[in-house]
Each structure stands twice: as structure tokens, then as C-alpha cells.
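One chain comes next, on its own, written out as C-alpha cells in the form predicted alone.
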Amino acid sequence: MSISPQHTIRVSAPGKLMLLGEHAVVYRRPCLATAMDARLHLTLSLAEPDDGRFTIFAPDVGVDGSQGRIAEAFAGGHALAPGTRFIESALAVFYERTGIAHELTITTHSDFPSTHGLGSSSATVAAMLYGLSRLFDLNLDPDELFSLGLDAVRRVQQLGSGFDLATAIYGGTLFYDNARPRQILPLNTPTLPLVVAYSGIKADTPTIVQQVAQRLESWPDTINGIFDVMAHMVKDARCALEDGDWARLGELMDIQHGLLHALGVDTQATARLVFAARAAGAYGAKLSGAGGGDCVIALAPEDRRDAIEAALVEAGGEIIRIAPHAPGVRVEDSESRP
């Protein structure tokens, strides 16, 4: 393959928010998710000599010039540092797929902290694989990017439904069905009137997912029943979402939060925010994501938005100024230097 040295490409991928279907999606049920306009930015630069080294600068996660060889990236499930795991797993998957090991410098920065639970890991994997495919003129389609990305994510986490990766790649608002065959369906929806608040608590998603798995093992009929109800609700919510019926969608969000509480993933911090938003006039409110902390979302009538935001802050939340239905992974700009 002929590659022009000193070539740089800049790409970005969006964060995500789960609208409905948390945890059930891990067990092959559908969910609804939306891409947020807070993005993970990544720069890839080829360099000489061509000895297959990579260097990572990711100041947001404390990585400053970590170096390794592409052929050894994420070897044996180990990375140079915790902050490089998803970068290295994406490099490893890409190398196995293509055999390309040109010297590479990788630089990342994010519009949102990794503590907020907005999908920085999946955005990193999506940006890495898309950037590499464009840098080496491979033009992988979204389905192949998703397949490679899911492999990369699971090398790090073992668990994971892939909805957050799909959201980072495809963007917009998605109906994601984790059954076989998997379905990723971008929806044509009105703009969601979302208010987003961070609870102040960083959730440990793998631990929360494992706790739900233990509850499922203890009470299989009950927990599978909850997952089945969630699946029905996602299908109803899809119709409400496409119709812009915010009152109906809000009611379903309230029910979903109750089911998440039954799964044991609600916390005092998220519950305070949810009830504060409802009391201030939200159509509905719920935690978003695995639970145990992270973010709460509320559907806000326009004339109640300020009051809802004020109530969330008073209840201990931090308002996050992000908008839904953002574009998926994309090139920001690229350059070739002689």
C-alpha cells in the first residue's frame, strides 16, 4: 500500500445518552439512544521512520506520550496504561484486519469528562477505527466499523450490548435491537426537549452490569419479566418519539425509571434529581445509562425548562449543556504536509 508520510487526519465521534431500554439491551432486547453534540476528538498522524510504533497523547485521562508497537498493542488483554485501553484495542483489531503497522501518533481530547457516563470509551473506539480507515483509504462501511468496534470494546470490557458504539458510529437517534439478527435503525424524530444533569457520582458500569446479572441469576423469571416489559415500552416509546408526543414519552420514561429502581441500579442521588425534575413540571424523568450514578434526563416543556434546570441544581445536579441527535463519527479535517 502506498502511503504519503506526514499525513494527518482529524476525526470526532459523539457521546450518547440512553433514552429507554437500559440493562434489557444487554440481554438481547431493544433500546432507544441518541447521540449528543459533545464529542470525542482524535488526531492521527503518520510519521517516519516506518517501524510500527505508536505514541499516545490523551491528556484528559492522564496519558502523555505513552509508546508501544502496533503489532503488540493490547497484547494479552493488557495496555500501556488504563487511559490507553480502548485506543490500543482498536489498534489491535485494525492491525489484525489489515496488517497495517505504520508509525503513528494519536492525540485525543474530549468535550465531556469521562466521569459523566456519556460513552467516551465507545466514542474513542469509533473515532480510532474510522480515522484509521480513512487515513489508509480503506472506506470501511458503518456495519464493518461496528463489527470491528464491538470486537475492540469487548476485548476490554468482555460485556457490552454495543448500543453506545452504534450511536457513536451512526449518530442521530437510534432504535437498536440487540436480538439476532441485530438491527440498527436511525429514526426520523423531532428534536428532543431534553434537560441533562450529572448526579455528581461516577458510575462503575461493569460492576453495575454484573450486579444486575447476579439479580437475574437469583430471580430469572422476575428479572426477565422486567426486561420483557422494557422491550414493549421501547416499541411504544419509538412511536411516541417519532410523533413528538412528549407527554406519552415522558410517562414511559417515568415507568422505565421505576423498573430500573427494581433492578437495584437507582441511587439516592439519581432519585433526588428525577423527583425534583418531575415536581418542577417535566413530562418525565429517569436515570440514563447503567445507573449507580452518572446522568439523569428529563423531558422539559419549553415554558418549564428554566424551572426544571433550577430544581435539578437545587437537588444537587450539574446541568450539562448538550443537544441530542448529533451526527455520528466524521472527519473534521485532514492535511498532507510535504
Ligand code: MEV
Contents of the next structure:
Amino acid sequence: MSISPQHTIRVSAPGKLMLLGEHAVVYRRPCLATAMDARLHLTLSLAEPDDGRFTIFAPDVGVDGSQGRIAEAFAGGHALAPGTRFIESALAVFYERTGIAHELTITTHSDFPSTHGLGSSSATVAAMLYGLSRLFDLNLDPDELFSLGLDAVRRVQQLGSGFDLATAIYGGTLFYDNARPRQILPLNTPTLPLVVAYSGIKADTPTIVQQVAQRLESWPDTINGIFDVMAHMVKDARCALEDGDWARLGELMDIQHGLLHALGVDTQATARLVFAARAAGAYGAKLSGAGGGDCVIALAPEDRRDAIEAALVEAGGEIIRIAPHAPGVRVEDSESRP
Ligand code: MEV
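Okay, that one was the form predicted alone. Can I see the form predicted in complex with this ligand too?
Full complex below, order starting with the chain above.
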């Protein structure tokens, strides 16, 4: 394998927000998600001497120069540190696919905290695989990046629909249908008038997904019925979204929040925020993502935005200023050898 002349490449991938369909999407139903303009930045540098090692600097998650061998990255499902799991699993997948084990230094930095459920793991995997593919001149297409990325994510956590990875790779706003065959459809939408607030509670997505799996096992007809209703709503919501009909989309968000409550993933903190946003005039509001904490989203009429933000803060939320529909994984810049 010939190494391209590129020596250092800087890439970035967006975080995500789930608009509608969370949990149901794990069970092969569709969802709607948008990429947000808070990004995970990753620098890959070819290092010398070439002893087939990698060195990771990820200060946001307390990793300061952890070292390992590329051929042994994430071997047996073990990483050097919790903060390096997704970087290492992406390295392992890339090495198996290409056999490339050139000495590398990897540095990450995120615009958003990994605690807010905004998709830092999938953005890391997308940025790693895209960066590696560009550094070594392979130019993998988005579909191939997605299937390698899903493999990398699944090595770390088994349950997961992959919508966040699709959002990190493709960007924009997506209709993601997790049926067989899987469908990833970029949507043309007017700018969503979103307000995002963090509840102050960090949720552990795999644990919450597991709790829903248990509820599904206890009540298969009921919970599958809820998932089917959600799937229906995603299709209606897609039309509302493409038409920019925020009143209808808001109503569907309210209904969806009720269904998420029925799945057992709402909390006092998220419920308080949702009710506060609605009382302040939102078109609609819901928790976004796995639940159990993390973020709430609201759709705000322009003349109510300030009042909604103030109500969310008053109810204990922290406003996160991010714009939806951000570009997918991309090269920021690169340098060649002198
Ligand atoms: C978490 O952001 C969304 C879930 O649907 C899990 C997933 O889709 O992987 C709960």
C-alpha cells in the first residue's frame, strides 16, 4: 500500500439531535435526525519512526498520550482507556479492512461535552474513518464509511440503531429507516426553529436502551404498538418538516414525548423542561435521544424564542446554542510532507 504525500489531516464531524423516532429506530423503525454545527475535531498525523504504534491525545476525556500498537487496537474488546474506545475500534476496523498500520498520532477536541448525549462517539468514529481514508488516499464513499463505522460502533456497544453515525457522515437532516434494507435519505428542509436545553443529568444511553428492551420483553404487543405509532408519526413528521409546518411538527413532538414517557425514559428534569417550553409558547417540545436526562428540544415561534429560553433556564435547563442541518464529516485542512 503506497502512503499518500499527506502528512497531517484535520477533519471534523457534526454532533446530532434526534428529532423524532428514538428507541423505535433501534427496532427497525424510521426516525428523523439532524446534524448540528457543534463538531468533533480530529487531527491525524503520520509519525516517525514507523513502528506501527498509535498515540492518542484526547484532553476532553482525560487522555494524554496513550499509546498502543495499531495491529492490537481494541483487541478482545479492550481499550487503553474508556476515552479511547471509539478511536481504537475505528482503528481496528480500518486496519482489518486495509492492512495499513503506519505510525500515527491522533488528537481530538470537541465543541460540545461528551456528557450531553449529542453524539460524540459516532462523530469520533466518522471522523476517524474519514480522516484515515483521506490520509491514505482511499476515498471511501459514504456508504462504505457507514458500514465500517457501524462495525466499529458495534464492537463497543451492541445495541444501537446507527442513526447517529449516519448523521455524522452525511450531515444535514435525515430520514433514517432502520428496516432491511436500511434507508438513509437526506431531506431538503427549511431551517428548523429549534431551541435545545440540557437537563443537567447525564444519561447512560446503553443502560436506557437496555431498560426499554426489558419493557419490550415484558409487554411485547404494547411496546411494539408504541413503536408502530412512532413509525407512523415519523412519516407524518417528515411531511411537516419538509413543508416547514412547525405547528404540526410541534404537535407531533408533544405526542412523541408522551410515548417516550410511556416507554419509561422521561424524567422529572426533562418533563419539567418540556412543560416549561410549552407554557412559554413553544409549538411543541420533547426529550431528544435516549432519555433518562440529557437534552430537550423545543420548536419556537420567532417571537417566543427569548421567552422559551428564559422559561427553560428557570426550569433548570442550560441552553445549548447550536444550529441544525450542519454539514457532514469533512476535511478542514491538510499538510503534506516538506
Ligand atoms: C439515542 O440517541 C437514540 C436511541 O434510539 C438509540 C439509538 O438509536 O441508537 C435511544
